[in-house]
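Read the single chain below, which is given as structure tokens and is the form predicted on its own.
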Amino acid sequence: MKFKTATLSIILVILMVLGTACGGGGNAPQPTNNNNQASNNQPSGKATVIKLAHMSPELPDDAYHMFALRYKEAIESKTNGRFEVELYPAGVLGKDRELAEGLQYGTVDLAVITSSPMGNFVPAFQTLDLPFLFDNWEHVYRFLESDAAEELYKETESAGIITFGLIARGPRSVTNSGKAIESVEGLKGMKIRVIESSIFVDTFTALGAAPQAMSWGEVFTALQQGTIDGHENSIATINNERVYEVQDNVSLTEHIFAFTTAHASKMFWDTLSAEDQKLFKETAKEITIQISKEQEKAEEDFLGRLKAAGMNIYEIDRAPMREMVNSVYEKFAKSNTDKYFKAIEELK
């Protein structure tokens, strides 16, 4: 019994000596944070992994995916691998609304989202949905480079979302099958899918249609089954989402300009150093402007692809349409700030 007790005592002494030698007196070494490491206290040499998500297909000329690819490459390169950007395209982490909520809850770090759903989180963003707000691409570019645009981006911070910038995707037009829409009268009574935005609903109601607010994930099947008559979208999206497989015509109503927004979760943003925040924001703005200009040049190419796929393209007189949507502006003015509308008007 004494032998066993003595043996146990010797073993305990050895373990104590080893523990002191290996553990530095029992205090485990702590990771430090300096300019050569990730700003959320990652150990030296280990990259901070960032989730960047969007809902569009993985196509080389899709604005959402173009941004994701270029941003990933730029951030990883400019930070010498301190950050690793993981891409989650094609709605893997959800559609626009789910991604915006993911940014708020911190389950998504970065996201590329259609601007219209952001209006449900930040009312000021609804301004961009006003019909016939922009005269042309040059008018859009003047806004993107303006102080007013920067002020609009800051509006999302109260919702827990940081906005880097807007990607201009081009004016939205209407698709349908059967008899073509060659004038505004052709919209009367038609069930047209619109984005889940009150301004989109009000716009098409004013134009005489029967708008159906619907999540994008339901649209293709609804068009295929004929539960809706048509939908509206940018020419690029009509092509990239293969709408030509279930619709015959495109009528160039160009009623609302389409934008995509690049965002970061404020929860993620607050882990970054001031230097990294500047890098992330400036890099994003540079890429959004670059892609916007490429989207303008690609518009004719997208129309050509739709024609080649069998779609008929129709011009439409937009003058009477502009008059018909005055009620949309009147309703908007009652419940929203006119600050950004006025700023955009002054840039014409």
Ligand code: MLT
Given for the second form:
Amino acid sequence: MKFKTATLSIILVILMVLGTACGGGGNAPQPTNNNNQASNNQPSGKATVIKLAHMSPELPDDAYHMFALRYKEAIESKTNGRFEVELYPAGVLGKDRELAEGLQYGTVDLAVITSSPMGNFVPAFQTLDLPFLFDNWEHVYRFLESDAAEELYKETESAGIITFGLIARGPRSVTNSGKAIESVEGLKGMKIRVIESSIFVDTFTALGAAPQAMSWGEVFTALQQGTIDGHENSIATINNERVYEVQDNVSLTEHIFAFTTAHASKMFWDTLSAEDQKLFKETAKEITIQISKEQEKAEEDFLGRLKAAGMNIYEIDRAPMREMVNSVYEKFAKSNTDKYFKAIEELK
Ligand code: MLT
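Alt. form predicted together with this ligand, vs. the form predicted on its own above:
So here's everything in the complex, that chain up top.
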């Protein structure tokens, strides 16, 4: 009798265990990641993991990283976790050019990159590199909100890249060490690193310098070792990339406006539903405009930080510089469509 009771108990326990295990499948209710958020957007399974990369430091006030953080948060919450955005900052997946190529090959789903290298993939983008193109931030905002900007973004599709929007980062200026550049004459013969863009090279040649086009990844060492005399960048980048550790002076040449672009790989884009494409695009556009306005406000603060770090800041008379770059416009007009240039001029 004792034996029978023990056997029955064992059988009962086995049945209960099996019952519980079976209850986990089939029609039984499933636990969800977002407990009380029943909605049509409820994830049906695992989240789709997407990679968002950029080359800038992971700083809370760096435009590239600000976009990455805000976009991740917005996309994950607006899709109720159907997408998980993994961040790859600080160039771990490459600098601008490699990231643009990654977008083309689909090895990167989303990327925030400097707009100028895009001109090597899509010539229309070179327009944004033209010297003294924008009068001020207001002029830039009018362009960002214009149909012309949307048309320009569409141009990158033929290169396998979707463009969501531009982040305005402010005008670029020149840094050097030793004798400061206090007028355009001071640029004469100076080896200044510029972006790998023909318009940057033409601009600095027209200004009398000896431009050296190189990838951002090589710049800090080149400045440190003195193989170049100086470089040019936005005030935000000069601060965030700690250029003050290897350069003494900033001369406010404000020659070209700096933009960063937010992109998706067309290979990734084509996997999205029309509804998701709209959400990805509109969310990005909203964030790019928001960050542009914050960058404008932060400019004085970045300049103050450079002074505090020991850099000397020099005002420059830009009027002669504007005259000197006329040849850049003449050359551009011969090799590029002036469609976007005209549109930007009309917004003055
Ligand atoms: C560059 O000079 O390559 C870029 O402006 C770097 C940056 O924007 O951080």
